[in-house]
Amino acid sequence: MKNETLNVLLTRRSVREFKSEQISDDELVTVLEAGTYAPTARGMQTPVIIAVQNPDERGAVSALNAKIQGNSGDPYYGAPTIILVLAADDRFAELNGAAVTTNMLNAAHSIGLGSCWIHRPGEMFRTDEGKAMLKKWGLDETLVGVASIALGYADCEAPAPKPRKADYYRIIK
């Protein structure tokens, strides 16, 4: 059984080469709005989604992520937009944030954008520097970082999918 949604789910791949051209406001809003429709525990909608396009702020986010990673490169692969997903510090933060992130990754692919899930926001926003960023942006410093996304126009072919494990799922009847 194939349909448009399944095609998006089966063909989305992480992109690690981006054009410098910024995505359109309509494309950005489409991706962000898709994130707001992700399921969250008890429907509480606790995640907070931040899109960073300002070059100075983008550079600061990238530098902090690289510092946590222990290098000086750009962990966001030159993508012109970085999306940060944070959440209220509760037992559902990671699950809620992961659902939001996944929705946005799939939405990006569905409209022709490249994206890549980038780790380390948890560590980033536990630092004094990360908390200062949140404060500067008018956000609660108690939010926890869950995930981030490099987002833009791909400057490469989509990688081939890795073969799926034979025992990835089981059906118990």
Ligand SMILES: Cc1cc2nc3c(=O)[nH]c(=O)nc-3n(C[C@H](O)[C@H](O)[C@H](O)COP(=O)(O)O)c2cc1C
Contents of the next structure:
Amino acid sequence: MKNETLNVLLTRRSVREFKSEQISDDELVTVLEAGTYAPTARGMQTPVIIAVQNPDERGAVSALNAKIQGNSGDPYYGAPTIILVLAADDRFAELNGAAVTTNMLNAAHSIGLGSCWIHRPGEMFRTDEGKAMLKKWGLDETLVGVASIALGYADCEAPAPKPRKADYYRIIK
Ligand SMILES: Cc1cc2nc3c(=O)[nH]c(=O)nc-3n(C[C@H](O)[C@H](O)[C@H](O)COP(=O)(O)O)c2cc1C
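Now the other one: the form predicted together with this ligand, given that the block above is the form predicted alone.
In what comes next, the whole complex appears, and the chain from above leads the way.
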């Protein structure tokens, strides 16, 4: 079967080259709102989504991620917006955060934005530096980092997907 939603799901790819031009507020809010409609365990909406566009704050987030990665490059590939997904520290934190993150990646692609899931917020927000950031932003320091997204206008062609492995799904009838 084919429809617009399936087309978005099948054609979204990770983008790793971005234009420096910032996305519009409308585009940003569209992506963030899509995140808020992801399923969450018991409908508790425990994730917290932070969009970082201020250049100094963006630089600090990138530098902390790079420090954990053990290099000095920009793990966010120059994307002008970084979205951080955190969640209340319960047994569903990672699952809820992943659902929210995936919704936003697909929403971004559906409106023509490039995005890439970027790892390490778990480690980032366990550090004193990460907790100080949360405090500065008026957030609860006990939140756990789940995922982050590099978001912006792609400055490259859409990469081709890898072939799907043959036994990815099974149907038991
Ligand atoms: C949990 C998770 C962590 C990821 N971390 C990174 C990362 O730190 N940097 C990066 O460039 N891509 C990261 N990715 C993106 C994957 O590399 C990408 O989704 C995968 O290669 C498949 O490509 P596609 O997204 O184009 O389908 C991550 C994806 C997931 C789901």
